[in-house]
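Next up: a single chain in C-alpha cells, the form predicted alone.
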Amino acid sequence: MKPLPVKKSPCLHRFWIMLVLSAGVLLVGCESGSRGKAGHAGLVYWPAANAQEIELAGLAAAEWNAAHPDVPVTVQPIPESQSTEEVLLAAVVGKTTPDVCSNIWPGVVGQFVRAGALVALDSFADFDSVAAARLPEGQREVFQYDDGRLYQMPWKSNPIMMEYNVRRLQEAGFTHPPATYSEFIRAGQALTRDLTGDGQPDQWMLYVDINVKWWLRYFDFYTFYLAASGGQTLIKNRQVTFDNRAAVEVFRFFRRCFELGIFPRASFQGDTFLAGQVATHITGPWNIAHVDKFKPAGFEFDYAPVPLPDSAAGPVVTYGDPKNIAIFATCQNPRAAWEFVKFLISRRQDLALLRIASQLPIRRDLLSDSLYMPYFKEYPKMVRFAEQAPRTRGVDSAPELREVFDAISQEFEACCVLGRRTPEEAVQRAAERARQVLR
C-alpha cells in the first residue's frame, strides 16, 4: 500500500530505452479491450498495481459493465517499472495514455499538465457540485493547479502519523504520546539502549531511512514540516517558501536525535517496529493490517500525530500521500471517462476502498455518513485517520519538485545524519538550489 519508490533513471540514454519499451507495450494493450457493443468506445482504466487496489477495480468495474453494456470497462494495471510516474510519463509521449487512471501522484501532475496531457475535470458542467459535496473544506484549492484549473479528482488520503508501542512507552514513564520535540527526545533517550552489552543500542525511539533517494523525505522531512509550518507547502506561485524558521526547527530535531542515538545511523531490513527495535514508526493506516496480522502475543499498538517544537501549537497538519484520478487527453470519450469517474468516488465505492485497500477516501462525511459507521466501528484505530484526514496537505504541482525534494534530501543527509552542515546552513542551502531548479 505504500506509494511505489519513484527512482530516476541512471542515465539518459537508459531513460529513452525504457519510454520506447514501455509505449509500444502501453499501445498494444489500450488497443485491446477497449471497444463496446457495436463498436462504441470502451474506457480503459489503470489503476494502481498493488493486490487490493487491482481487486477494488475489477468489482468496481463488473459493476459498471453490468450497468453500461455500451461503455465497457477494461481493468489494466499500470505496468511495473521503476515507478508509477515513469511509465504514465513514457504514455504521455507515446500518447498511449489510458482513458483514466486512479494513482496520479499531485506532484507530476504539473508535468502531465504542461503537455497538455490531462482533460480539465471542471470543464465538466457538473464538477463544482461533485467537488463541493465531496470536499472538506480549504481541499479544493489544494488539488488546483497554478492556472486554477483541476485536473485530477481528489480520491484518496493516507495520513501519515505516528505509530507507537504502548508498553514502550509506557516503560518511560509516558502515559500518553510524546506530543513536542522534548518529551519525544526524553522518551527517545530512556527507551534506547544497549541490550548485549557491546557498547552499541539495539534498541531506539524511531528508525529513519537514511538513504538520500528524495521520496522517502515525504515520511521524514516533510510529514514533520508540514505539523511544524501549520500546513505550509514548499512552494507557492513558484517562489520558494521552506527557507524559514519551521524548516530549521525540524532539521535541528533530526540533528539531535541522530547526535543522541536515539535515531540509527544504520539502514535495516525488515519491520524493525515489530521487531521490538524502535518503540515508534511512522506510517498511513495500511498498516493497522499489516501489524494486526503480524505482532507477537501481548503486542499493543496504537496512532497520535507527529511531535511539534516546544513553541508550536496544534491542531496537527500532516502529510496526506494522496492519490488522485484523472482523464488524459487521448481519450475518445471523456463524458463517459467523467460518469465513470464519479461512479469510482461515489458513497459505494468509498466504502469498499475502506474495506478492500484499508484507504481514506477524501470525503467530508466521511465519519458521520452512517453508511461509513459500521466499518469505523469494526476497525476503531481506523478513526484517529480519519479525524486527521481534513488536516492534511499534499504536495505542490511544481513539475520541479523532485529536483526540489532531491535538494532537500542532500541537505537532510549532511546536516541530519552526518552533522557536517547547520540546520540553518543545510535549510538555506536546500532553498537556494531549489530556486535555481524553479527558474
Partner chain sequence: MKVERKIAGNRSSRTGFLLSLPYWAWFAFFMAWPLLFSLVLVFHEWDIYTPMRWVGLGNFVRLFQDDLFWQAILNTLYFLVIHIPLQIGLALLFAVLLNEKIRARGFFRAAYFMPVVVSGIVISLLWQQLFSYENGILNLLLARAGLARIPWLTSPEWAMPSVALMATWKNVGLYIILFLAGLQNIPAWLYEAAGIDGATAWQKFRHITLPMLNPAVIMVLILSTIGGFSLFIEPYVLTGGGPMNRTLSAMLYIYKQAFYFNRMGYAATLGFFFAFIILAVVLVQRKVVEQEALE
Contents of the next structure:
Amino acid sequence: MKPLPVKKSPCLHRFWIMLVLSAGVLLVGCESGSRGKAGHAGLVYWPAANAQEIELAGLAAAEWNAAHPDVPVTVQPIPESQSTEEVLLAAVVGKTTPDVCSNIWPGVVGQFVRAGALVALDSFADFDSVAAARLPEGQREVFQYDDGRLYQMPWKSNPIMMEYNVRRLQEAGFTHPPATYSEFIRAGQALTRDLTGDGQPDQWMLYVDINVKWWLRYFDFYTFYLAASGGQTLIKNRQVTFDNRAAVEVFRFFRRCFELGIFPRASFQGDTFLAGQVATHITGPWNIAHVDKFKPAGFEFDYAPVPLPDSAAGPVVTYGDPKNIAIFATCQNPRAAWEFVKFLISRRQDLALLRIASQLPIRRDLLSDSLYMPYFKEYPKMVRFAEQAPRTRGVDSAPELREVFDAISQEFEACCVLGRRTPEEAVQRAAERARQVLR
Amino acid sequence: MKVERKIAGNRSSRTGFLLSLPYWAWFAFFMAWPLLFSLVLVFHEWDIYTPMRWVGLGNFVRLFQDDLFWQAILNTLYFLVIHIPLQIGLALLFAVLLNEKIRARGFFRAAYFMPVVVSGIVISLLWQQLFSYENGILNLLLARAGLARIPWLTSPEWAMPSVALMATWKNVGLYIILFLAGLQNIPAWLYEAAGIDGATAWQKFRHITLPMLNPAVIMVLILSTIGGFSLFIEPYVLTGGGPMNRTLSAMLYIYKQAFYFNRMGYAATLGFFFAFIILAVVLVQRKVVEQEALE
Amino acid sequence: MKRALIWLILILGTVVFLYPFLWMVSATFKPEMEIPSFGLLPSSITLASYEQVFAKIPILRSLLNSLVVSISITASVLFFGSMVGYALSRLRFRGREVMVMVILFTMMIPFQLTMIPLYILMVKLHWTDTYLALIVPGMMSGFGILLFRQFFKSVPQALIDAARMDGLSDLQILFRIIWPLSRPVLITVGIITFMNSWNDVLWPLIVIRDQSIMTMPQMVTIFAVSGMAEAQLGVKLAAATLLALPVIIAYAFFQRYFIESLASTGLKG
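Please give the other form, namely the form predicted together with the partner chain, since only the form predicted alone has been shown so far.
Time for the whole complex; same chain goes first.
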C-alpha cells in the first residue's frame, strides 16, 4: 500500500471551525434571548398591536416622557402574529413581561395572578379614589379576582352592536332596524338575492365567519347569547350555566339563517359590509371610523342593539370586549408604573382614546363630562355605543374558558353551519363537553 | 504483539469514550430528560405558568372519557384505510411500468418524486386551491365533465378522504422508487423458471413479484402508519381539524391541548398513548405481513 | 400497443405530479381574478402577489433564519454524527454495544411522546424565541450516526493502520482519511438532515412566537393560516412558491442524490 501523504501539522481545523460555529450559534441565541429588556430607569409599555393603539401609545409616551425625563417610557407593540394572551403568557414564563400592558383581557387575569405575574393595584394608597371614576356602579366584583383584590384597571370597552346598511334595509321594507329574530329573518329573506343571474345569491343579511376558531364565537354566538339571556354569562362558580333555552334559541336562529341562505356559507375576502354584499355586521365602535373612511358615496349606516328572540324582552345586554391595564410583577419601579397608569387613564388620555382609536373608555361620566361632549357631538354614532356601554358583559375568568368556547364553536359548526345536529342536541353536547373541561 | 494490541485498545478506549460524549450529552438533555419528565407530566395538571398540580390518574380518566381522543384515533385509522391501499396500488403500478425498458425513465422517476421533496406546507397551500369548492381546479374539471361538484374539504364525509388523497399524491413517489428497487432485485431466472412451468403473467406477479416486494410493502405500511399519526401540517393548513373534527389528527389534538388550552399534562398523556398505539400497530403490521410472506 | 399504453400512463402520471406545480407558479403571476382556471398563461403578467408578500411579512429574514438553522443542524449532524459513527465502528470502548442499542431505541420513540416535555425544557432553559431552540435539539441524529457507522465499517483497516503509523490522531484519521472516502454517506445524511430541518414546521410553531426568529415554513404557514393573506389566493401561492423554490432548484441539480438518499433510507422529507 502506498503511504498516504499526510501533513504533520495538526489538522483539527475542521474541529475548531465547528466549535467556533457552535459558539457563534450559542451567542446569537443568547443575545436574541435577552433582547427586549430596557434600561432599569425607564418603563416598558405594551399596547395592543393595531395601528391606532400604537399611535395612541406613542403620543402618550411622548407626552409622558416630556414631563418625566427621569422615568422614560418605551413603547413596544405586542408581536402581531399571535394572540396577545399567548405572547403575554410566554413572557410570564420567560420573565420578560413588560412593566405595563394595556391589552389585558379579563379572561386570563386569573392565570396571571396565580402565576404571580401581576401587581395588586389596590395596594397603592390612592387606588380607591382613582378607580371610583372608572368602576361602574356595582361592577367592582366583575373586575376583582377570587381573592377580592384588583389586579386590573378598567380601561376601555367596546360594546358589540349591530351595524346596518340603512338603504339596504329600507329596500327590504324596514325603516327601523330589526329588533327580533323573526324581523331579522324577514328582512334577510327580503334582501337576499341573486344580482348577477348566475343562480347563486350575491347579497345577504349577515356574514358570519364559519371558521371554528374559538374566539370568533364572541361576535356571533356569545353576543347574541348575552342578549337573549339578559346578560347571563357561560359559567358561574365553575358550573356550566348555558344549557338553557336562550342558548338553544340562539343556535336555532343561526341554523335557520344559514338554512335559509340569508347568511352565506362561504369565506370572503375584503369587507363584505362596505362592499354592500351584506346588510348587517356585528361589530364594535372602532368600525365607525373605518366605514366613514372607506364608504362609497351615498352609503348610509347606523348602529342598533343585536336582535332578541321573539319571546325575550329588552333592554339588550351585549358583549363588551373589555381590555384593561395591568402592572407586571417584573416591574422594578411599581410606583412610577402606577403613576404612568394613572396618566393613561386621565381625562385627557381618555379623550385621545376616543379620538384616535374610536374606542370607549370605561368611565361613569362619559356622556356627562363636558370634555367629551364636542367629540360625541361630532360623532353621534359613538353615542349609541356609549349608551350601550353600561349594559355590557365581559367573559368569565376561568382558565378553561377557551376550551368552553371551543366546545361551543364545534357545536356551532355542526348545528348552525352544517345543519347536522338539532339546536337542543348541540347545546346539550357543548354543555357536556364544557362540564368535562371544567371538572 | 499482544502488548501492542493492548496499548492500542487502551488508547481507543479513551478516545472512543471521548468521541461518544457529545451523543450522551445530547441524549441526556433531549431524550432521557423528556422521556422521564413525560412520566411526571402524565400525573399532573399544568399550564406551565402556575404551579403543577398532582392529579394522579386524572389525565387517564379524562382521556378515556374524551370523545375527541377517540375521534382522533378513528380519523387516523380512516386516513390509513384509504391512504395505504391507494399508495401501494399506485406505487406498484408505476413501479412495474417503470421497470419496463423505457426511454426517459430517469425523467419520469424524477417527476413522480418531486412532491416528496417539496415541503408539506407548499403542498397543502397548493391543494387548498385545488380542493376549493367554489373555484378549485378539481371542481372546475368535474363541472366541465358534467359532474357534480364535490365538497372536498367542507363536508365532514369528504374531508379526510381528501387529505388522504393529497398525502398519497405527496408520498407515492418515494414508494415508487422503493418498489422499483425491489423489482430490480428480483432475479430474472425466477420468472424464466415460472415461464417454463407455464405460469400466467398474473400468477408470476402474484407468486413472484409480490412476495419479493414484501420488505418494501412493510416499509410502506410502517412509514404510512407513523405518517398518519404524525399528520399535522396538512389538517392544520387545510381544515384546522374540521369540519366536525373529522380531520382532527393525533398530532393536531396534542398541539391543540398543549398550545391552545395550555394543558401540558393532558397533552403529554395523549402523546404517551398515541406513541404506544403507533408502536403496537407497527409491530402487528410487521408480524402479519411477515406471516403472509411465509405462507 | 402495450408500449403505447405504458407511455400513456406514464405521461398521464407526469401531468398529475408536475402540472400542479407549474400551475402554482403561473398562478402567482396571474391577476387574482384569473387564478381559478386551468391555463398556465395569464392575460397579463403581474408581480402584485409577490409585492404583497414582501410587504406583509419579513420573508427574507425568515429565509435567512431557515438557512442559519438548517445549515447549523446539518453541519453538526455531519460533524458529530461522523465522530460518533467512527467511534462506534472503529474504536473499542466500554459501553459501545449499549450505545448502539440506545440509539436504536431512541429512533423508535415517536415525537408525540417527547414533544411536550421538550417544549417545557426549552421554556425552562429560556430558549424559546431563540435560535438555540431551533438548532440544539436537532444537532444529533441517531439515524445519521448509524449510517456513518455502517459506512465506516467498510473502510479497509489497513488504511487506518497506515495512518496510525504516520502518527495521526483519531480525529485526524476521521477527517483526513475517512471523510474524503465517504462522499456518498455524507451526501445522503446531509440531504436528509437538511431537508428535514428545512421542511419542519411543527417544532418552530411550538418554540418560536417572535416574527424575527421564525423560519420560512413557519412564516408562510402563519401567513396563510392567520388571515394576514386576507384569503387572497395569489398571495398565498406566491409565499408557497418562494418557500418551495430553494428546494426545487436544489432538486433540479441534484435529483439523483435526492432520490437515492431518500430511497436508500426510506425516510420522508
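Positions refer to the first chain, counted from 1. On a predicted model such as this, the values are computed, not experimentally measured, just so you know. By rigid core we mean the largest C-alpha set that fits within 1.5 Å across both forms.
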property	result
Cα displacement of A62 between these two forms reaching 2 Å, rigid core superposed	yes
Shift of I362 between these two forms at or above 2 Å (CA, core fit)	no
Rigid-core frame, C-alpha of Q203, shift of 2 angstroms or more between these two forms	no
